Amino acid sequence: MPKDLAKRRAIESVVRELFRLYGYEEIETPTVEPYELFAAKSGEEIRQRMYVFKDLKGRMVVLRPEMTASVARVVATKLRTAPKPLRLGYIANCFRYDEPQRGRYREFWQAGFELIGSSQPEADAEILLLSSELMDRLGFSEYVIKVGHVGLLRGVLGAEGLSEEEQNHLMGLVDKAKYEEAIGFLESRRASNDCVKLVREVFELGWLSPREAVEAGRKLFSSYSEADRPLENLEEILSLTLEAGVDSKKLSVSLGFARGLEYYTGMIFEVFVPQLDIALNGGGRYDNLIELFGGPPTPAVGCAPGIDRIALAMEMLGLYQEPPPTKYAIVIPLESELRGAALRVAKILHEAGIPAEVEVMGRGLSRTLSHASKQGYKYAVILGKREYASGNVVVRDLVREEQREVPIEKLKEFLAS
């Protein structure tokens, strides 16, 4: 509807003031994907909830249930021997079958910073700082970022002979916060003792401050050597979000974090208001996704607000400002000879770039008056058969309920003045 989509815009308009402010360039991808594009990395839960269907050649096909894939793609076929970095944006509907609810919807918006090519940890920290900057920009003070870094717990799971679909399956379980079951399955793949408790200590930490998680990532992961470079990227990558400017109350740490999606590879983040219990924004490192799809090896790092999610969040807290009313001038010809005199005026107003509609109902003046100062109508311009002769309207302030009679040629620069 007009007032929900105005707040969609709202967002959509800071999010492209970002995308001009920080250099990512804007792109579009189909709505209609193959279905492989999607089957490969996007994880077990996104799997189920697609829309699948076959087109008219039998091929399968996708309705895109996200962007990040097809940005992939793009990247690896027409933007492959591009220099580097790239940094590419979009705004962009997806859909997932999921059981509708508030802040999540079959079909839904999606925005997206997607930074590629490089591998250094200040890329990770724009991303994160972006994310901060886009919450500040529309209002919210209170979020949390809640940051973790899935190399940390695949490094373990790893060196325990876990292969990739195992991790896979115990990541999606930590990710819907199910840690006794995937404290059960790393009992049932016949992990030492060691890792278990590992594991469990992870889990039983919850979430700390950046100086804490790292402190207690040293001591735990002590025995893996194989999170040792990745507790060493979370560190700066950290220290550089906080040293640009983010304030280290709103970033929160887990060492035992993990998202939906099979293709991280890095850091991972979501974005948190105390009022709603569903993420915001979300996004991570994917180093291995371009190659995946034919390209180079090629580092990349992103994230993904939700609109419609943060709209919500927005009502809920307060936060819109309602646009300035729309409605200015309303033309009304009195005479069934001068309705296309009034359409050639509201084309005068148009050129000056004065919004102005023609009364087309047919009603009288008294009704239309009345209709137009309801609607919130600023001006109604009147054509009369003697004023119009003369090269005159009748001019009415429908907020002061005054009027006048101005000349045609000096119309546009009395109303907007």
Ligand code: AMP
The other form holds:
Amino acid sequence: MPKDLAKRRAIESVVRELFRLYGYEEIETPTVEPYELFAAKSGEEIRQRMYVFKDLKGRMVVLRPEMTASVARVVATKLRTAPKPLRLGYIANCFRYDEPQRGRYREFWQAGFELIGSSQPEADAEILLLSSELMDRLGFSEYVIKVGHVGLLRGVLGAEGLSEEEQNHLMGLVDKAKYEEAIGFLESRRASNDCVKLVREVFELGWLSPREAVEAGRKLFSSYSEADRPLENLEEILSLTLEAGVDSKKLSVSLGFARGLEYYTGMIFEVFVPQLDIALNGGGRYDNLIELFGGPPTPAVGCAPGIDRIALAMEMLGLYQEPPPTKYAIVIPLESELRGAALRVAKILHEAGIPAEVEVMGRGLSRTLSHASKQGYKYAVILGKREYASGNVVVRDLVREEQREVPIEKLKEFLAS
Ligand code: AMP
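Could you present the same protein in the form predicted in complex with ligand AMP, rather than the form predicted alone shown above?
Whole complex next, starting from this chain.
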């Protein structure tokens, strides 16, 4: 509805301002994509919730459930040789057969920032920084960026001999906070007692400050050298993000954090506000996806703020300010032979950037004026035969309830002032 869309547009304009400031070029990809594009790495959760169907040629296609895979495929094909880094942004509708509820819709809008070509921690920090800046610019004061690193758990699980599918399954359970089930699964895969103990401790630790998390990580993961680099990487990303100016109180770190999507290879994060228990934004590093789609090995990191959820949160917190009404001038022909002239006068105003609507209901003057006042128009431009013949119109100030005759060539200046 117009009011809802106005909210979405307001958020989108902040997103587009960040595209401009951070240098993200906007991209658009097809709504309908081959099934395989998302089957590969989207993760069980999304795979089960995709709108999948056969097109008339019998090909399995989907309505895109998210955008990162589509962007990765474009980078692997059309932008294969483009100089790196590439900064690509988008605002797109996505589709998931989620159970509809507050903040969870079957068609929803994602904005996105993808920073492609860099494996440096400053790229990860940029994504965290702009996610934080988006929240600041929208007026959120209390929010938390929950950060983790999939390399930690995956490092341990790999060392314990769990296959990638088994790791994916376990990460899926962790994503849904099914910690006991995850522990049970580990035990069923004959993971060592040390490993089970470590994973349990990681889950019990929960959310920590950046410093606490790094210290705890050093102790907990000390017997798994596979976790050394991920931990170092996480530490560096966090310290760059703090140095960039993100408030440390807004960063919360869990060493056992997982997200539903399977393509993540490094830092992952989600953004929350205390009033809503679902994420407003989510993202992370995906260094293998572009190669998976046939491109050269290309590291990448990105995020996707959910526009509908942000709009909902803003509404709940009273952050959204109604824009001033746009109704301005209504042009009223008093005679049916002046209908074309009314359209012409409105066009003159449009050319000067002044909003003007033509009366098209065939109503009489008094009914039109009362309608116009109720609807919040500021001026009525009235075309009468006599005045029009001498090149004039009557301008009625609907707020002050005064009127005067104005030459048509002066109308623009008169209404603009
Ligand atoms: P994801 O691709 O799952 O990381 O989602 C990124 C963001 O998209 C989330 O943080 C939400 O803000 C938004 N989002 C995901 N699924 C939905 C949905 N069903 N309805 C509304 N927003 C969603």
